[in-house]
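In structure tokens, one chain follows: the form predicted alone.
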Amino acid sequence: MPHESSPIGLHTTMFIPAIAGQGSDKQRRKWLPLCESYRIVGTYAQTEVGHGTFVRGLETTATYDPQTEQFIINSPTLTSTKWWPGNLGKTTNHAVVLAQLYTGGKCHGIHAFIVQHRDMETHQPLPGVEVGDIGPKFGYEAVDNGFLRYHNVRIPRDNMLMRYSEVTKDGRYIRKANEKLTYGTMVFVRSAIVSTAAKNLGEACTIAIRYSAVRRQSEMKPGEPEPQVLDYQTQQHKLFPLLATSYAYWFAGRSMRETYLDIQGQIMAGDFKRLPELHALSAGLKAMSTWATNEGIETCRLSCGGHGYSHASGLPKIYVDATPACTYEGENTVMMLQTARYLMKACGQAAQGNELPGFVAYLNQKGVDRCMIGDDLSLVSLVSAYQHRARRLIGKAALQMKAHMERGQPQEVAWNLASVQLVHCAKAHVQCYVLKNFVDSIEQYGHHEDVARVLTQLCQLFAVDGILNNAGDFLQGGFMSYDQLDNMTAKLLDLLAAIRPNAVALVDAFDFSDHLLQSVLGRYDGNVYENMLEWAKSSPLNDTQVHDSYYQYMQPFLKEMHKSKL
């Protein structure tokens, strides 16, 4: 099923990647070339029952001992132990562990280590070692997310991964290189999460745009034939957001990502300057694309009616497949609290005349005081609308942070006390790059003129969907007028009515093909209903006219019931 994850799905994407990002010249060579003949098979063990997205938190504990040259790999609490990492419960026999680090009776903070937790030939857990099956999940079930604790479990020390930091022989702790280092990786994963996040979308909306355009329902007009669902404006008022949307978030990961790999020589040069605002957008994006993601797919579910709930319409196998996103990799309202602490030290300098790189460089702009959005919906009046909005709620986000140290709240209470209005800002930000970005996008299109007028379409309901949604904010300090917001809803009506004749030609563009899709109602032939009474009929409970449960169950319950009333 193309749905399904891959039993060894963590190997390649975050075990080998851990061991050629984080390891020596010389533990790579050892390590990589036994992973990649898979004659070892590896995961990812971060998360722990007690702690998850707060790593700095985790409790396995990882002690050397000078004498043996080892480290002692230890599981000291019920809430140490190691849950969720995917392939771990039954498939692999080795895990990248994160531990907090200790040497000479000092911690030293979270560092990576190579430990094998099964037997090369039996399978069979190792000595100290207690490993699982977490259970039945909402999702992924082809996935054997684990538990895993350790009972003093001893390493040798060149299994601590040494790129940038290492533990000598006689236990000297070195650090040797800049830990900001480890934030290039969560740029590409999270990166790799947007992106995957708009394909989840793009797919729902493919399944829900096609099914709308083959299903037709009641009466428009007295005596006509039934009108094609996708006609109703409430339909498309649904969907078509959501298209836009895909669009948006897909752009703004291959943006992301295309950043990081210019950027890659520069940081592995020792030059971090754009790796903050980088590392802070990334997890801005990473948690709003998977909000949206996550709702919209229900949105589309809903928007197929009854059909939207059977497995055959595809669409409840990516709801449950893409959720998880929303809290794996870092739960998304910390994600959104990790980018406004990088805004509030922007807002900072910005207010101290200091020049911002990037993307923030919109917070040392004063900015217009009035909504310059006229009936063209120009995009470059809609990104000045949308930074006017986020460079607003930037600063009474800092300005409500400086109140509270003023009335004598330590810095990290005020932080708690004003964490509402922080995520608040982070999402206007989040979205102000997504909508720029978009725009940007549309320029490397310029040469297919109807093409370019297609995706400018979509920005613009992007946009003002988003100015809709959230129209008091647009409305404070009068920079948007009624009259103004009125016109907006105008305008997203003629917009939908645009984008109609091209809606199913948008979701053919993703190129989704019915083997990847498993939707009997998304079908690219748009054949409905044929195949969904072959579907109906190909279920296991059809393998017989009379189930044997009915003889087991159903008849003497009948005849029991009969003889009652006799």
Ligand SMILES: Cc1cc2nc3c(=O)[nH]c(=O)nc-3n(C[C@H](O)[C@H](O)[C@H](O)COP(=O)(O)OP(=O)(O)OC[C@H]3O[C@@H](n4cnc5c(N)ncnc54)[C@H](O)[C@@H]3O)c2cc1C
Contents of the next structure:
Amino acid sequence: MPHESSPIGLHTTMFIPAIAGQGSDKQRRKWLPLCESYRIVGTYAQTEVGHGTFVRGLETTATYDPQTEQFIINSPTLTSTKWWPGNLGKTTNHAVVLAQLYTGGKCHGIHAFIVQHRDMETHQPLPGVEVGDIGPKFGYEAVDNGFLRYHNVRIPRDNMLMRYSEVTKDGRYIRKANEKLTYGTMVFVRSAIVSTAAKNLGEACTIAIRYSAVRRQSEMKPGEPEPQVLDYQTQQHKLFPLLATSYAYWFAGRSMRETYLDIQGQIMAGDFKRLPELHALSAGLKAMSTWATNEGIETCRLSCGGHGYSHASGLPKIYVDATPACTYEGENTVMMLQTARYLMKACGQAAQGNELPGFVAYLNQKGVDRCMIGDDLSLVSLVSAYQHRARRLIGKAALQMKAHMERGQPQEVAWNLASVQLVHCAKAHVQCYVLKNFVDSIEQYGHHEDVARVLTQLCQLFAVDGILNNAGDFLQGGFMSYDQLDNMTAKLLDLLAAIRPNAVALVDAFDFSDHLLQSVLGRYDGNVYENMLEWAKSSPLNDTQVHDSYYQYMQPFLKEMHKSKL
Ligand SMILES: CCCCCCCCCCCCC/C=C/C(=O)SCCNC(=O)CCNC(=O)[C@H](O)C(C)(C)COP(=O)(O)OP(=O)(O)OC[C@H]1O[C@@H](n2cnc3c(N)ncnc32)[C@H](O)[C@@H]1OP(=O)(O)O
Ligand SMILES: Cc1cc2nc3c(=O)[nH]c(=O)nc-3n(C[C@H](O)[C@H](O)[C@H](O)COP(=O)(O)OP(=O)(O)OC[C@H]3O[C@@H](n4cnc5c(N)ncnc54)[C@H](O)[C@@H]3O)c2cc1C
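Now the other one: the form predicted in complex with the named molecule, given that the block above is the form predicted alone.
So here's everything in the complex, that chain up top.
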């Protein structure tokens, strides 16, 4: 399958899933064979110049004409120009287009339509279509993100994806299921992004930890050989929590996929009960995994010193390809607010004594009000502490909302006035989910006692690092004492030392090939310096000893400067 940041990545990551998930059985039979044989190549065109997050505000229209049994697709304003869809600029010839559906003069909201935008023979834009590339970006240069304007382009009625809603030949609109199922493709991709984020962070950790084992620098003990920089406690403190995080989200990505397939199977069978749970979980995990990866890759780069800044490290490319995931498929803050929206509902349900489904059931439990984490850092006590933190923050955010409304603020304004706390409680909830899932995964994958021991150390490090980075949350209400918090620091340093002997093996376990990593610093054989020089020499600038520019610019400039100084 083409990589998501490739010239036809959107075809497999969104165009096909959109048709598979939202097309009727008849439409799936017609379109999927064309997609899978690449007789058509498509993208997913939702975002516009003026709107990305606010999907209900999209301006592109699809107006049904019962006379011709066609939809007229139109971009009525400049801000309705489709902007950002991957591979739209120069590569694809079709798109799943999200547009406001109008029939009989009434707007029925956002729906999905298959629209062709380039001629299948000449690849020229079709009549009524303006299409092109949006220009250079921060990175992701293999992807021709594009713009597209429709000027009353007509498509057959059957090109509206009609699994969950329908327009009959005479123009009647029929809603068959939850209108949010139109957003289903985004849920699919968000669910998949969690594993992609874990992979990207794992790649960066592999490069940084392997290089830190090769790089020797400075003098730890006078007169002794320069130590591996991986033996510096500060280097371990930079990298090992990130290694633990990549494992944590690796396991979270697996359980997210299992949950997605389970609930999507129920949805395809007509049972939509768990759709809100799936949306909230995928939105929260997508945001937290990509935020962690975004920050983690930069830390890995910085931990490699000057060579980390060279493209020889492979780290700049991993970063620029991974960082947009904090924005696409739902800007992360907006996604956390969606998770918070679900948590506020769950909190209200729990307060009424209703049993909660799935992972949020911990809100039904009173839990412990004093931290039980002892010297053994038992995983149960760590999970219990994270559940306490999330439960408390969710409750406080709900009370904050309630207080604003009791002061007369409408719900929407109260929501905005509490939104910083809402994001915070959603982060605590997702971190609690990731930790609990990590613990469960050790049960599932830690068959060998040594594997279980090392995975437990990583899980403890992930949890303790999270406590120290959010110490205020755990100290609040006297849950954790100052002595207990001091002990967390001591435990963290012990875990760094314990993980050190296995650090390289733990990144080797990802089994990323040198070809995939494209990194001189992260080579499996560790022959960094020899290959650094070879890499540098291969730069086109070194094809000649004296570059043409010297004769064209430098030499005349120097002569002029020389003359002027005489
Ligand atoms: C084959 C394997 C591939 C794997 C590859 C992995 C890597 C992938 C790389 C892909 C390459 C990147 C390509 C990028 C593509 C894109 O970026 S596509 C465009 C993405 N855009 C967005 O995500 C837009 C974000 N905005 C929204 O999702 C929505 O507008 C919103 C913010 C969630 C809605 O906000 P708002 O308008 O305020 O609310 P409402 O519209 O009223 O909806 C709220 C209610 O609806 C529920 N809900 C919202 N979204 C969903 C959903 N997706 N599913 C289910 N339910 C949803 C929400 O819970 C609310 O419900 P109630 O509380 O019951 O009202
Ligand atoms: C590399 C890349 C590839 C992309 N590929 C595609 C693609 O293939 N197809 C496609 O359709 N789109 C694609 N997109 C577009 C992407 O989906 C949008 O950029 C994304 O949904 C964010 O929307 P926006 O750009 O309008 O940001 P905005 O929503 O304008 O965000 C700006 C700021 O406003 C804040 N904000 C917005 N709404 C709220 C709110 N309700 N509450 C609190 N804060 C809020 C955000 O948190 C953010 O800080 C791509 C984008 C990128 C960068």
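As the structure is a computational prediction, the values presented were derived from the model and not from experiment. Residue numbers count along the first chain shown, from 1. The term rigid core refers to the most C-alpha atoms you can superpose between the two forms while keeping them within 1.5 Å.
Relative to the superposed rigid core, residue 254 undergoes a CA displacement smaller than 2 Å between these two forms. Annotation: Cα of residue 275 displaced by at least 2 Å between these two forms, core superposition.
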